[in-house]
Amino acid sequence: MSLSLLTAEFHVERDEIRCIACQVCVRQCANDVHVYDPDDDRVYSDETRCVGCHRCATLCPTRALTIRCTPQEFRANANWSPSIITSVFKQAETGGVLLTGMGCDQPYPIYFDHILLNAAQVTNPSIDPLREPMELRTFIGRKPEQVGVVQDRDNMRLETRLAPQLVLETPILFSAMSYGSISYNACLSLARAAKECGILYNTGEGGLHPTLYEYGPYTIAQVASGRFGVHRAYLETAAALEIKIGQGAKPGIGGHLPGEKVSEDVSRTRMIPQGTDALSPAPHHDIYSIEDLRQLIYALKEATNYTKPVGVKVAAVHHIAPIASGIARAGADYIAIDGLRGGTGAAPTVIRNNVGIPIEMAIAAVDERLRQEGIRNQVSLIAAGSIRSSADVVKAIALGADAVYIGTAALVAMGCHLCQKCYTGKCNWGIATQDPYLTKRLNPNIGARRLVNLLRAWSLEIKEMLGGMGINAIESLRGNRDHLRGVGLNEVELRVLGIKAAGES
């Protein structure tokens, strides 16, 4: 066997005084990083296989052990960073493409850091949430042109026939994670938490297990290229269809769900054999073109009595603004929009960092685009792709989004530590990972309820960023612009962007 040129990447420090042998490290650690030495009474830690999830770090009784970044550093070049080095290290000695977890971590520009939002001051008062009503509920879904109102003796009641409309309490749902790249207990917690919350949740392309149907309700189903999972049951229980074209950490190929997550559950969910990889062609062998799209839409709403609504999930591509208007003239009632720094189970690192445009560009773009062409009310905007607080829900409403789906702040919320080797099937944290022995560490009455303290407490921020500006209701604010100001960006990005200059009248 020749060697390896490739180091540890993390470097785990044990207090040797505090270390008490007790062995909660050996038990915690799914990657096999630390072993106990009976005949030394003592644990050994092999730092070549810590991936820096501080699982071992976080429960250790005496706080013996610290994680950190390996001290080991190359010759500074500016053109062969770190990583690039690493990364040919690794497929000279594989020969295969390299694979990670969640978000792009490139040091791209983060537009939402460099929006600013306004305030109220003298001539337009603000407005106190503690003590006037403030109104964060959201509807997606196709709205009519007008509506038309019959006036009887004793009431008044709607003439213009409504298309189904999902109804949020709040702008923010979760994102799309199937059953199979995260856990049951993670698939649980984030239901759960949809129903409390009065929002809903997705499926993902894995299907829905059968003890979830309770909360068809708050979910949205999930229609991929694979088609896993997909059958009459599953469409008529969900609230809501969504046809996954792409996602915004690999636009343009298909998902790939390994075959050591494929447990006895998971297989009988997505209607494949336990064992064997779950592959979604990259695209839908049935759409080919808009039209092709238009007949699956209508196809899923015939199906379902045209009692719910569909929507289309795309990822956020260089002329995403004319495939929107596409789209949206195809029939479907919200365009789910997935932006470069979107979050995954498995992808490409190669793809995940280098393909697709940020959501803050996407969102604006087709805001613009379908307003310009007078069909901005026939569809609902969805923008994901690394929400991360509630100032960026309330930037992205203010760009033009409807609401906005959050993934990976769900999942951090859980516990996740940004590890992104949920491909290994070896979360320490139970959220990513079909293991029995791992997925029991995520208890599913605790997740749900710290992902219900994080929703309450971004509705708080939301209502008291609204009151700031003086506004009463999350509806007046959507793609409102000229609430929002840049620092530090050029011309060309504003003007993409849609805002002005901070201090700019």
Given for the second form:
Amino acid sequence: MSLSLLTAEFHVERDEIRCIACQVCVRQCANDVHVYDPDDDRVYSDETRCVGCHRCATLCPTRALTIRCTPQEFRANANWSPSIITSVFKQAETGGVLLTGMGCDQPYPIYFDHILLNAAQVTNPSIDPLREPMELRTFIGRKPEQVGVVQDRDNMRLETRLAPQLVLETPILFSAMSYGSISYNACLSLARAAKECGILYNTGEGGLHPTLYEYGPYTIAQVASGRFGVHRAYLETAAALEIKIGQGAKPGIGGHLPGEKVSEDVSRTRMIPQGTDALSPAPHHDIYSIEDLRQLIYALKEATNYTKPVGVKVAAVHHIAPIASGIARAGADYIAIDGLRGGTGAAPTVIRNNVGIPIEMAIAAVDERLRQEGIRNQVSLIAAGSIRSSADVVKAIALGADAVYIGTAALVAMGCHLCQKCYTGKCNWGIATQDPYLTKRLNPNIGARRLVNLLRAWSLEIKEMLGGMGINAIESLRGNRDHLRGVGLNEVELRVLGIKAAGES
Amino acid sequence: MRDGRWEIDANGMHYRALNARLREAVENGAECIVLRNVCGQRYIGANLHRPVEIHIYGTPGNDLAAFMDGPRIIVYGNAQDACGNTMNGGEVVIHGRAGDVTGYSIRGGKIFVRDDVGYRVGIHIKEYQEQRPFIVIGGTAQHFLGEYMAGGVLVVLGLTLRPGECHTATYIGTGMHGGVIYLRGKVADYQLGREVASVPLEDGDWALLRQLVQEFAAHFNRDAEEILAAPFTKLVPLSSRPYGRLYAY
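Switching from the form predicted on its own: structure of the form predicted together with the partner chain?
First the chain shown before, then all remaining chains and molecules of the complex.
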């Protein structure tokens, strides 16, 4: 093999005074960075293998390890950055498509960070959510044009028949992450947390493990182009079905779960033989148009006798507003829109970093378009693609979303350090791997507890922000862009977002 | 309704009403249901999962037998697109033609089509444990036959071709990584996807073909031996991991 031009991305610093050669780092690193030499009674490190996941540094009992970005520097060049140079090296050596994991890490503007929230001062009172009622409950599904009520002696009852709805106790759901891309323990953590918080998690396109059927009322089951694991019990168990058209990290392309990740258990949920590639075609070959999408939406509604919402997940792309209008008219009960920075277990780097638009723009454009067309009530909107904090949740809802999907934030809560190597299957945190030695590192009780804690904390913060604005129900925030102001944005950006600049009344 | 036999006149009925009637009949223990005057109603048989025989007179619409698991559907006419979409088990017999993406992603059961089919038929069909799907087409198929095929058996008999005429489909088995395709007659190399190879038939192949062709012949009143007398082409995937070397890690 010829000489590789690639050098280490990270620098492993071992404090030899602190290191007691206990070999925790040796055992914890699935990338074999650390090696114990019994003759020297010392641990050495091969930093070329390091992915910067911090597993060793976090677990080192004497805190002897520090992982830094390599101090090795290329000659400064604003055009040819180190990552571009090393990508060319790697492709020249392999001839392969570069893969990556997690969401786009390029420095495109993050509009959430250019939007500020309002608060009540003098002219209306703010509300103290710790002592006064504050409603975060959110209903996902088609809402009627008008509601008819009949008076039956002492009882009022609804005359209008409502379309099936999902009830969320807080306007957050866990994004689609398949068993296969993440470990069973990660799936179980999400399912348990969803149940405890009264929200839903999403199977992704990997089918549903038999032991997770008990979480059916908290499960959204995906139907993707490969139709993996889609069968009667799967359709009937889930609380809602989601047709996956696209994903923010890889709009317009399909997926290849490599055969080595199709373990015996993964093969059972995907319903394919062990060790074969699980290929998801780029399009659904029964959907070449909005009319065809309607056909699959209604196929799923027929299959489940109109008892559950059927949503459609799409990536945020240039014409997202008319696309969403079409999806609403095709009969979807909700549309999940996944922005440019949405995560993935594996995507070609060039696609992840160059295709799609930010979720902030997409959600604002879609909400505006559906309102203009008078059909906003017909469909719920779920914003996805890097919701990082409770402030992002509030801003997304004020821009027009009904609720948000969180994927990366949930993984980070479970221990993910965003090393972006999910596709290698060697996740040292036991999340994006099927290796039993690694998966047992994620205890589903602890994983679920951390997720529940995150949702509790965010929900409290959302209530504080709502109260500050003098709003006592999340519903009153939806599309309420007057509570948003932009900083450092140009006129076009402000217009697309539908918000005023800071200082404008 | 009499002795578990139901008749439904679908004339002018919306698919939702028709399928609700169908579900009601099945839930009430119907063993045989006859649908008359069917005209484009979609989703007939969707997700039905009891052993029941459904006879359809007319032209059922798209997504016939979608997600179905168990029933037997016989169509006395043509079927439209996506017949057997993601079907798990059961049987569909079509006394006529079927449209595009027939048998999309089926995982089990059998589909017999007497005449020709459209584009991308047998796409992404797969097998799992004891489930193995079979699609037998009496006529010929359009392009991208058996695309992404991951398991199961696809047979194309070419009985609608005139003497000397060949199958014209191209990209046959493109992306195929499991299962087997049998075509009666010959196909040129340029008609095949990059991921498949043509290999000689062995005794086991002939036994399987004989069984499927006999079933086909019984459904449509044809002579199985006459069909089997012609040469067949067998297509298999070159690898179960066609895209294993596509990426840089």
